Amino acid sequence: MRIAIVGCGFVADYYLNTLPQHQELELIGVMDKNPERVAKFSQFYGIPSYQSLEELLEDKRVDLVLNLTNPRSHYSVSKACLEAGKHVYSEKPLGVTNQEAKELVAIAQEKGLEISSAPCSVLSETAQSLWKGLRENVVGKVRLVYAEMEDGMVHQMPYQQWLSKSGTPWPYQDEFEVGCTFEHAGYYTTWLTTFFGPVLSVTAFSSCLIPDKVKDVELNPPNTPDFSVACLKFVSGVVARLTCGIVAPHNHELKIIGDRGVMGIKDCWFYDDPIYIQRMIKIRRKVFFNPIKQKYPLVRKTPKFPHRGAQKMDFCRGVAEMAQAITQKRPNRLSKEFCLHNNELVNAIAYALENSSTYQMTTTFEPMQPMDWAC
């Protein structure tokens, strides 16, 4: 599957990085709005560059486009890949609002092509391990799921300095006005629409605590959610709440509640993370859980592969599944109605702040003094 990259920014190195994990992918040229950033990414890694993306789009010999621009450039530059024929792979969102993920989605189906989008850690070794134990009913009936995406207080990180691997500074002006929701909610929200089905309903909050974060850009908007938290019920039964953020500390941790104990992992970012299972245990007239943790295996051992910074995944991986789905002619993993759903999920929680309804409260009180002996 011969593939072209539109979008050189910091993103861009985590797939190059992987992409020799994949024989069946060839990379033939990429393309970015900003002249010096595509020619510097094209000498570093030695891979020919389109003066333009109608130049890209002309060119019979790509298949499929990788679209990593900025989020807000998500929507025309998939659809203008659909337009020309293309097989389009998204970094996340597939569409900042539902309306234009599902004129993509309806673009490609009417089209005949295929539409996917990131994140594609839900096809790692611990995730998919992860659901071969659920499968077999390793906890039991599952209640109830906590899941945690905060990645600790960014705005105090030396995060101007922050470089890829090719030398592109982070994006933190874009970060930040997109928001934390849109760029990390889809780790879990993925994970969790796999495991448990689709979601029924959702009650989300979220709000901006840090305004000020950034002192020498003005953001727009200046109040995008650096925090949110919602409650998924699932056609299942099952109910999970969420919490993504870059206020509290860093914790990505995944905890799934059953009849007979909790099946859980530390870091979803890791694609060989451990999966651990804390059983309940009786005594007397009490239940609780057992403090020694049991091991579930992995399926497979992990690839190698090399990895930088806080994450160790393989971002092409979902590119692969997709040129491998459309090559053997089955239905990819990571359908466009998948990508959709979750998309839609994620913007009702990123959009709470503006759109929820808030209860007013009508009763107050003094506050509590500690215990003496607390003091």
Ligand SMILES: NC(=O)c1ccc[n+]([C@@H]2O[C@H](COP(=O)([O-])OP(=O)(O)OC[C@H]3O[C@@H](n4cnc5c(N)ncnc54)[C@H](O)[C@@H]3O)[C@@H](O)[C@H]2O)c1
The other form holds:
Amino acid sequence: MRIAIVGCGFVADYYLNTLPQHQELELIGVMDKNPERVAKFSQFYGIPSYQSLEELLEDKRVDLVLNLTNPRSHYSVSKACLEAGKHVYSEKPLGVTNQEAKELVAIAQEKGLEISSAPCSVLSETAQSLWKGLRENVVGKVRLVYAEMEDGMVHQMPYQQWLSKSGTPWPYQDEFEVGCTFEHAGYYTTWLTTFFGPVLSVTAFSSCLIPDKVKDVELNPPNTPDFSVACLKFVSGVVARLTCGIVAPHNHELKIIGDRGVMGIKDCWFYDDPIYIQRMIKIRRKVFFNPIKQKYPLVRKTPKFPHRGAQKMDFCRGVAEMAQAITQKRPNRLSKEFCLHNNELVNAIAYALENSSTYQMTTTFEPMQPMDWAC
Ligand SMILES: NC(=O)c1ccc[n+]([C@@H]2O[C@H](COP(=O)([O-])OP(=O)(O)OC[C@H]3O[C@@H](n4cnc5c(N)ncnc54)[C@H](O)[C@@H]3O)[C@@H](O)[C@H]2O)c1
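Given the form predicted on its own above, what does the protein look like in the form predicted together with this ligand?
Entire complex below, previous chain first.
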């Protein structure tokens, strides 16, 4: 599958990091609306560049476009790619409104194309192993899940010194304007919807706790929520609480609570994060979760890939999954409907603000198949 990248910013380096592991993907060109960015990126990696999106879309060799632009450009770039007959893998979110995302999926459907969206970490060794444990019923019937996506006080961190491998600065203005819920909630909604199926309703609260995060630029909007909490009720009956924020101390934990114990991990950003089980024990007249944790084994070792700081993720795995699904003419695990459902879920949380009533979900999806190596 021949691919091209639109958007040569901070995250593009992450994709280039693990691309060599996916022999089925051949990167044939890159494009960015910023000519200096594309020139630097193209030179750094030795990949040809396109002068414009039109030039890229006219290249008949390109089968699939990776849309790595900023969230507010996703819709226009993905739409142009689909209309030109290209499959699209978009960074998250698929669209910053439900309308945008629905429209993209409708165009893809009409044209017989695939569209999918990050994150793809549900295809990780840790997520797939957790899911296997749940299918094996290791903690009994699941009643409740606590998922945390807290990143500490990012606005107080030296983020102006954060550079990607090829030297692109972390786009703090865009990150603060788009907000942590759009940026990070998907890392856990995609896992939870894979494990427990579609969500029925979302009761959420989101708020901007620190409006004056930056001094050098005016944020637009100035008050994007930097904290959100949501209770998700799944059609299957499971209830989950998901928090997202850039105020509380770093915490990416997941705890899945069943009748016979807790299954959990420390951080979903590591594809090989170890899984533990805390079983229920009874001592005399008390029943509690055993503080001594047991290990639940990962179904396989992660392939070796460069490890960069706060995460160990194979960003290209979702693109490879999509490419394989297209060539093998089988359903994509990160299907359009799955991505649309997760997009709706994240939007419901991000836009909840402070007076929201319970949101009833309008989309659904067919269950995903586990990865072949995790069945
Ligand atoms: N920064 C991170 O750590 C990170 C991690 C995971 C995912 N993401 C996601 O990746 C995406 C990109 O984020 P980033 O951090 O690389 O941002 P960035 O600002 O560093 O890079 C985005 C690039 O897209 C280009 N661009 C924007 N609109 C365009 C258009 N219409 N046509 C062509 N080029 C266009 C910009 O010029 C810029 O170079 C976002 O959706 C973000 O949520 C970011």
